[in-house]
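Next up: just one chain, as structure tokens, the form predicted on its own.
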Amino acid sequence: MFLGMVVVLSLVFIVVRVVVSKPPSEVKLAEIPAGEYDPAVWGRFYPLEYESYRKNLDMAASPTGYGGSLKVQHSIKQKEILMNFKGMAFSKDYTEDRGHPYAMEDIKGTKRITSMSPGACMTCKTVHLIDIYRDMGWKYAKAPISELFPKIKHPIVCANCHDPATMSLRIVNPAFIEAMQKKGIDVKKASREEMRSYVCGQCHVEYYFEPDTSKLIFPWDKGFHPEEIYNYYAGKPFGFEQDWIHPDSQAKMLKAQHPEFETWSNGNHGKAGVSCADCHMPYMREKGQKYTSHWVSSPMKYAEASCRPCHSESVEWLLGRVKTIQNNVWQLQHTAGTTIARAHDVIKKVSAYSRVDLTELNRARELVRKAQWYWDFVAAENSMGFHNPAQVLNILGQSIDLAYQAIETANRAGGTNF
């Protein structure tokens, strides 16, 4: 008797404790104008996600070791840089990526653009694109990016990535919708869980400028791969050849931005279909309600959400695991970075001598154009590898293999031994 009345008191606590904490099967949606930006202003109806996001502006380094959030400049640790972006921009100023409310903070700061820069470079940093877009069409994009600041008040705020009325995730980058229309998909018929990564894809992704119209485009058509891109690049599209002319070597180079969408979607996670938002922003909860996380940082500052799910070793098991990815890719970045830095050299030092031979000089241009391209889709990408640790580590193989020939190509071409 006693037993039995133990057993019901006790099927009575479990059903009491799992209605309690189950979280509504619906969440009540506000009443969110559709010009609203303010982050605050959701955050009155959504006070969960709200702080969560607010969590971005903490400033500090990754778990890992890699990455993070401070405001530092990565030639310090990276020399190679100086030489490899020698004559553009990110060779005055290259500083580790801020969270999303840092967007317009840290443009207008960068030493990168000028008050005549196009306004493209505007586009991935602020929710008013969908203003500017919806009034000046592609036309914004060359305009002087000074011209457009004043109608900037919001950075990357909810409004990016969720409809306002119905809380539905939305693509307001019109050069995504157009890339991915050209590859046979339209994002307003994706799945809940595509647009998981859609959101993130329309933004952490390599891109140029159209030469004349600076119009915004992605280089997909042959494919993600970063042999594609270049192969893409190598076509001169729109008559797009270079992103600058590197003043030691006079090779025409290409300077990635942050693959991140085109690394995922070749690698483990993103063949099996993780979304982004599963590992960096993962749900959890909070006295009994469940909520998505709009902290994007690093998983590992919340592997028990964002990785426990489907692995089952430990968090310390996991670090370890990722830290190991890290260090092997960093290790060949850097050896590939500082042998293309001694390629540029060697090239300059032989287009001095008077009876070289122009053929060779150029083959020797093109490899270390192509060696620099896979150095830097890596070094660009915000994983340090881990997104894509095959792909990356392969490609960064190839990259010194190209800045060795490169090397060899230029001595030959001069009949020299540098």
Contents of the next structure:
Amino acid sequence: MFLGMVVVLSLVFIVVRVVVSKPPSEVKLAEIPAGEYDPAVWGRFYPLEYESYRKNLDMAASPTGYGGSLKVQHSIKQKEILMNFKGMAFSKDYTEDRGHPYAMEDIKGTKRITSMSPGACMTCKTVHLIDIYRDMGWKYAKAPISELFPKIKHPIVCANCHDPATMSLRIVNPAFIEAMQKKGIDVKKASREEMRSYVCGQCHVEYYFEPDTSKLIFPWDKGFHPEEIYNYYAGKPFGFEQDWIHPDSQAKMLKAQHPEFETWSNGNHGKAGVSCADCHMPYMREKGQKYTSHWVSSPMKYAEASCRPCHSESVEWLLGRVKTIQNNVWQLQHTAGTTIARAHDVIKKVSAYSRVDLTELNRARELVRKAQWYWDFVAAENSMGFHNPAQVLNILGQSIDLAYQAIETANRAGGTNF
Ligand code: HEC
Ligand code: HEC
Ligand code: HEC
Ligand code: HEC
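Switch over from the form predicted on its own to the form predicted in complex with ligand HEC, please.
Following is the full complex, with the preceding chain placed first.
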């Protein structure tokens, strides 16, 4: 009797798991015209997806204590940001990211942007990229962003990810298509599973602007690892050498931008084929209907739906694992950041001396450039290491070592002891 119950329960469990991991049945297609970008109009036909999309407007902290959707300045908890980004826009304003509907409001509001900033800056903020790129080609990238604002009404909406006629997932950012092409990948031939991460990879990535044209390029020719990307930049692609020169150390610096896609792709989940959507857009059930949640936020706000289809441990246990990873990463990130800040300062002090070995001093500058690239690759990534704990901790360890090497080398250059 008892054994019988166990068998029945196990069967039920297996069936539930299979059903949970399967996509909702056939979507009933609506006739939405190609240029219709208003999510409320799409919502008339796809109400469950639309209602969950509207939850992206919620602003709340995350149960992990990191991430979250509150617009707080990172420099409050990480003073080293002010030193390490001295002389460039990220020292003026650098807030936590929040939901997709805020993308246009936040880019218009940030002190990092002026009316003359390149149009390329709005690539990942709005659906109107589709028409702007169709009409102007890459020329839009160099146009002052204020010239493009009148063409823009909606932020990141349904049409960013969906073809309105078929509702299948699509890529609209030409920089992603070109970067993947260079790696020999035709995104038009991507599987449904791959598209569940590619749609996010159009925006949640490291990039740079080609000098002269401001064309948006993803630096992936050598691979997704921070060292491979560093080596790519060392080749001065299209004449691009640095994002800015640090005013204290005079080092030629690189700024990393939210490399979620790159970090995830080398991690355990990425390698196991767990997509961004698996965790950030889990399946939900309402009124007997199964659908994909379009509340794209910290998965720990809805961990039961995000993690439990694969992990049988309790939500509390999983949250504990995530917090442990993030606390470890936070500690090393902070150590790396503050040591780098010291390195900029030491190089500055040494360079004021008249009898300095300039070759050594330039070596110190190269070392702080690399140390900061490694630190920033983690700090600018939004998961506090969760997407790839092993790689992130390794890179932070190297960053701390490089920062101390920069300090030592600068002191050798000046015969000093700062
Ligand atoms: C950031 C990208 C993104 C945005 C923006 C987006 N979706 Fe989706 N949508 C997805 C993904 C990913 C899936 C899962 C598709 C799959 O697995 O094939 C999906 C699935 C769907 C489906 C199929 C049924 C289901 O629930 O799985 C519908 C319908 C849908 N979305 C409607 C919408 C509507 C309406 C909006 C705007 C309010 C929207 N989507 C905005 C990424 C997005
Ligand atoms: C068109 C570009 C674009 C696409 C496509 C896109 N994102 Fe985003 N995402 C952004 C931007 C920009 C922000 C920050 C918005 C802000 O802070 O105003 C953001 C914010 C987020 C956040 C933070 C939300 C919060 O509550 O803190 C998460 C999580 C996220 N995106 C995940 C995803 C996932 C997963 C996908 C794919 C299913 C995806 N994004 C697709 C550009 C994009
Ligand atoms: C195995 C699950 C999982 C996968 C797969 C995954 N993420 Fe995450 N993601 C997380 C967790 C957990 C966090 C940390 C959230 C927190 O601290 O509250 C996170 C954080 C984020 C954040 C910051 C959210 C915030 O609250 O500010 C962004 C943005 C993001 N992920 C994007 C992506 C993208 C893009 C992909 C695919 C390339 C991806 N994630 C793949 C679980 C996942
Ligand atoms: C689609 C299946 C799937 C989903 C969804 C998923 N995981 Fe995983 N998870 C895996 C696999 C596969 C591994 C690696 C192999 C293993 O350890 O069994 C893994 C490993 C882990 C690890 C070990 C450390 C690491 O990074 O490898 C943690 C912690 C973890 N997952 C937490 C989470 C959390 C938290 C969520 C929800 C936000 C989540 N997972 C969602 C499949 C999944």
